[in-house]
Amino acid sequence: MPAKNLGIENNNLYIGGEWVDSTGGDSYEVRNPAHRHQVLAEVQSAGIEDAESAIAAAKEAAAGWASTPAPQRADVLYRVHELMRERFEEFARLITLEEGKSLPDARGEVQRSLNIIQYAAGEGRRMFGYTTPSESRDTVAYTLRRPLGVVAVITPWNFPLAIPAWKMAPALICGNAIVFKPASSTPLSAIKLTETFVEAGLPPGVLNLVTGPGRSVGDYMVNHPDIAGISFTGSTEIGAKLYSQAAATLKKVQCEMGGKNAVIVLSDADMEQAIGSVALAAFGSTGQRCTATSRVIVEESALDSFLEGLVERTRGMTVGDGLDSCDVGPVASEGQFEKIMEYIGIGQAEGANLLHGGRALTEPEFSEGLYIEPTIFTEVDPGMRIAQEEIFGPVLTVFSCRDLSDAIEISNDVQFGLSSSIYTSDVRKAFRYIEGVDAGMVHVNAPTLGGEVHLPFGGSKASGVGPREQGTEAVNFFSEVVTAYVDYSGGT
């Protein structure tokens, strides 16, 4: 059934400019993680035939959209931006209902989506090439950009609006047609976003939406000869497989994957600032973001005071239904809930000290949802699984270090390299940290979270492969550079 009470008119697939049922007639329920008995909507489940139809529709529409002047493509994005601003609270509420994050977090996600779309629209008048002197007489040499053609956008559940927006907006401004596969557990924001693009005047076939579970659909898209580029955000395991498959058919690929982000707190830091930042970045959004802080490395002389303040701050955080504007919402799914609780058990079995939390909340006010108390482990050895593996939940591991060099060594001793942060009042140490830490994004006296839309987003090592997202890097990924030589000598 369509979720009209949620501001959504459709529960269908969107292919070739039409809202259609899946070929197999399959559907599934989307539930509220804060109240698992509450069915938000019943959504269509796409199969291989639907994916093929979506790719064919995108291929048919690609040439027309590519030939549309980029400033005219920008007009559609500006209209999307306008419509989303008008429905800001509708989008935020929908994110909270289907993903579980607190309403303030959801509002932040909507604002980030607006920023991304606005920035990408501006690129419609900034898709610059360059001219250069030719070594040949009577010759003009210059570069221009050309869209890839049909691209696949595959997105995760934890940012059901912002991540699709930061992939789709630059893909569209560059002139590509899209086949969009959102996460199965959070398809409603994707449907509402697609409806907004349709209302804004995006031509039929330029954006195609296939919802539902099933890795087979994703694999089919990755291996399809008419898909020229793939933008993926998700686990390192799936991203590595996808990158390998796509490379075999010479597709252009970007994969934004996992993180095990560390904050270094030196003894000269502003402790109140550091404590507040770590608590927010570790437990906000229930720790379910790739840039969340999952490790904190504290200089020995400051460890006791830092932990005392961190526990006090964590105890003051409210847990509950995200619509109540709490600090920590429910875990997004039963599978994720079980994974987090398993890791908490692993940490205890490994000998780490459970300083705070560590339990599923089962009191009557939590009985309908998937709630885990914010959890802090101390006395963690860098080789422990809870120190090395991505948990993706409200679990923080604390390490002690001798000095900055020791802290950087601990920070780098993981397979991931997405985001990192340091708190210090010594600018010399800050720059040594920036030069020595293995991460794609570094922060000084600021949390590991997020970033700004006009700057590259992404990580190194197992956190990312392929070109970065956002900013001019997004335009670079979703287009190809063509070098033109024009000989006007007339053959003389």
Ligand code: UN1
Second form
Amino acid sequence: MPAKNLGIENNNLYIGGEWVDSTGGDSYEVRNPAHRHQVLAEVQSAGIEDAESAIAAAKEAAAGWASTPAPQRADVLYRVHELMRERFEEFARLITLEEGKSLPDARGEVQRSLNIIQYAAGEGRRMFGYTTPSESRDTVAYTLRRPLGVVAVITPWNFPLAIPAWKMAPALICGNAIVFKPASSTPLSAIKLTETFVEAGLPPGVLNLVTGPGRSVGDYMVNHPDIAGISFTGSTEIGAKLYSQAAATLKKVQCEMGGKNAVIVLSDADMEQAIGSVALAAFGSTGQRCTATSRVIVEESALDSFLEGLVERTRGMTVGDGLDSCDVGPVASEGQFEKIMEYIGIGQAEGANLLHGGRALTEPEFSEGLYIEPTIFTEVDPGMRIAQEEIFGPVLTVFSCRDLSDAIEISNDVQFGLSSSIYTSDVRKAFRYIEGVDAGMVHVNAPTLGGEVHLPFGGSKASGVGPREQGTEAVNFFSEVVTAYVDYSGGT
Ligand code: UN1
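Other form of same protein, the form predicted together with ligand UN1, not the form predicted alone:
Complete assembly follows, chain above in first position.
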């Protein structure tokens, strides 16, 4: 299959330092969401035997990697950083081809991956413990960090490079060995990332890649006694199940899950800024981003002018193949397409007003891909399903509120708590909001999107369990703290 044209040498699994075919001989096609007939590659599909071999290989390699000094582990990451920078455009293109997001968004994703790899490499010369006076004489008390052992990294399709990078880089710098299971629809960035780690000199067995549709392989890893930790990003439904299953073998778990992120726009806000940011965060990356804006709560007196500006801005957004410098690419898969269209139908049936969009695009230029118009619902009641459930597509719900406290109440009235934002020029209201809003990430006069790699990333309530990702929090997840007491009194 043509994967070599895409800058990938292997369509296989990577286990114990070898690129291998799956034991069962199964493979599957990866297609371009902008041109569904275009098969990008035929990729090996791992089964349970392959997962077992990957776990065994990781287990065997774990001790050697753990005893490699962390600054030397960092050298591998610096080399990955260098190679990835050289291949920047290849990575970006690959992300657009398999996921559908626009090329500028894909470039942003590559840059983010570079940032996290560089940041994690720096941790190799920090990885701090602390010393503290002991209550006993002639005793030194201090803490140090130790890797967990073998960890599973289970990642979604919407950031096929950055999410693997921001889990793998901290896992590796802390000295863990990895079994990596990327989403089945976007394995190509994962393969290329793995190739880059191999080329950078990661010892065999430290990173193992199992591609393919995942239920049985995922379950197998989640239940396996030799896996000490799992870092998962995906739906709340799967995360909740994984969390409870993993408890049986007492694994350390980090789940980064859904969101229903709200922006509050107060009447004293800079409206142009608020409108631009809501449009970008709701419809950019086709809304397929856990930090996308899916609700906007506008103070009554500003609602009409806000909506007028928002519709105008949204009309100006171009939809198309991500390679053709458009604003909104296709949705990533048939499953996503159906789910989003179903929610648009639900919103109408619930009595919300479809202010803009709502259509699947079927004109000839869209006929090969999975395209949905950016969609805005107004007159949304907080109890409606479109107000409560994660749609994960270019669908925005608009609410009106009386004042800040009413807005915070609406914002908090969902099961999720990932990211949130307020637009206001009143600093007192901004701080009240930060205090009152239920979310792991809070923005003032900035979109709900993203985050910087040296700061914690994650959410509360149904959006996340376990320590946050990224920043020093990632080190907390991927290492155990050991407390050491050394008595040098000689017994006197
Ligand atoms: C971002 O929005 O920039 O799955 C990152 C997701 C999140 C990552 C979002 N875990 O969309």
